[in-house]
Amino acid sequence: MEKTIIAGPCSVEGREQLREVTEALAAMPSVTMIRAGVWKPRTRPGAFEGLGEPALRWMQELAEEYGVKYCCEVARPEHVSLCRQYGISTVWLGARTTGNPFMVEELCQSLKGSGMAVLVKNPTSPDARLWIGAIERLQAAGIADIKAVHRGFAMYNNRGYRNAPLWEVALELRRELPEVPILCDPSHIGGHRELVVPLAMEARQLDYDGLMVEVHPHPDSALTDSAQQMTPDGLSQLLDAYLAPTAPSDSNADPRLTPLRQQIDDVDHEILSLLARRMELSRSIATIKHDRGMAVYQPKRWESVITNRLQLATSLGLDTEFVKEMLEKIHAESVRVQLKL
């Protein structure tokens, strides 16, 4: 299936900057659309916050001159009105907007009947339900062309990324809404241009439907997100790798997969059986704690468990961050089970 490739600058900084990047991207047949930030409210005031309507005017002129399509972020109904006025037929909802159902509903009302396509970036928090809810609101408003954009999540520990990928959240959205294409935004996940290519290739392995990449003619001097923007040449090299032919996606093409998948099924059954037994033990412990008037949560015991299990995980060659997250979830469920008794 043909991939959707959206690329362009984080922000429109001037007419010549927009022309330069548009000319470069228009020469790449695989680029579907050019992204360009028009309104850029920053986390803290005083930074460059976009040029607003003048940028839309330049986009309209250059779209006609180069035969390209642009898209930009909207956060208020008046943004939608101006985009329609200047011929912008695709808009996206940013992470902060997606996380606010009131804002999403207002935008849905302004988008209703417009015929515009909408890209929905994931919310800043790793909440698949919030992301799905924004898409469902748009669907209820009659928006037919909707794509999700995975741009990573703000976490206490982002593991070296600007926003932790948490691929499993995007895969949960795909499971719930299989009809909605998902694009990967490796620029915002990585936060550094050297991470964009490996992240894009991970998205390819997960069969995403395309990419949304920040591209600037002179990224080091960009007024916003300078560290994560690529040059047009960098994008061209990325697309050569990303769009290279792949092996058939038929999951049954290789007979060696069947016995291995059966073994995984068996292991999963064992894991779930062990988890059920662990919760039974937690219930027995809860009874004793109740009889003795002990608190359910025992911090010294929990610290000992975490230390011991992470040492074991290391000796087994397992990722300690993964194991720690798993143990924390199991412990939270164990506490919940004990509190019910």
Ligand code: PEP
Contents of the next structure:
Amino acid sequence: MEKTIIAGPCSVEGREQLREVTEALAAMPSVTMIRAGVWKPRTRPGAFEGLGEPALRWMQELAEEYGVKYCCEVARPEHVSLCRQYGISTVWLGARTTGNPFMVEELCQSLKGSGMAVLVKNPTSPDARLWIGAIERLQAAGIADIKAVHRGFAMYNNRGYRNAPLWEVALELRRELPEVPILCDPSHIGGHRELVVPLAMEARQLDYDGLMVEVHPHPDSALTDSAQQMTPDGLSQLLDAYLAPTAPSDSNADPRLTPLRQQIDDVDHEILSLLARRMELSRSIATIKHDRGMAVYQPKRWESVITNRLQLATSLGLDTEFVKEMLEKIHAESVRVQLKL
Ligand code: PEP
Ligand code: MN
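Could you switch over to the form predicted together with phosphoenolpyruvate, since the one displayed so far is the form predicted on its own?
The complete assembly is shown below, putting the previous chain first.
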């Protein structure tokens, strides 16, 4: 399927800046639409908050002149009516809006019957239900053209990203709403332009339906999100890699895949059988604990188990964060099984 590529500046900063970036992007046939923020949700007061209506006027003029389409963020019903007034037919809900059902509902009312297309960024918190809920509200309001945009999640420890990718949350959305295409916004995930290309390539591996990328003619002097915006030339290189044809994914494509997949099936079988055995042992232990009037949860034992397993994980070359999360899940299930006895 054809990839959707949305690119453009974080914010409209002036007529000339918009013209310069539009001219460059209009010359790239794979760019579907130009993004440009008009009202900016800033974390702290006093920062550049977008140019509002004059920016929409320039967008309307330049859309005509260059034969391009623009989209911008809306957070209030007035934004929606202004967009309609200036011929913007695609809008997006920002991360701070998606997470607020009251705001989403208000926007649904103003979008109803408009025929507008809507992009829905993930909420700032890693909550797939909230993201899915916003999309369901728009669907219920009769919006036919909806796409999700994965822009990462605000976490206390983002492990070097501006917003942790947590790809699994986006995969959950895809499982629940397979009909909704999903784009990756590597700019807001990475927060630094060097991270944009590797993140976009990860999204390609996960078969996303396209990208939303921040592109500015002079990123270093951008008024918002300067560190993560790339030049039009940078985008052009990114798209060469991102849009290169991929090999078909069926298992007949390469005969080496079949035996390896067979081995994976066998390993999964073993893992599950071992888990069943582990739970059986938990049940036997629970009977003894019960007889002796001991508590099910023994913090000292758990501490020594986890320390020992993490050492083992390191020596086996496994990611300790991953192993810790997995063991915590297994332990929680073991406690649940013991309490049921
Ligand atoms: C943006 O796209 O510039 C923006 C503010 O996005 P988000 O809502 O993802 O933070
Ligand atoms: Mn931005």
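All values derive from a computational prediction rather than experimental measurement. Between two forms, the rigid core is the largest collection of C-alphas that superpose within 1.5 Å. Residue numbers count along the first chain shown, from 1.
- After superposition on the rigid core, the Cα atom of residue 282 is displaced by 2 Å or more between these two forms.
- Relative to the superposed core, residue 23 shifts its CA atom by less than 2 Å between these two forms.
- Remark: with the core as the superposition reference, the CA shift of residue 258 between these two forms reaches 2 Å or more.
- Once the rigid core is matched between these two forms, the CA atom of residue 301 is found 5.6 Å away.
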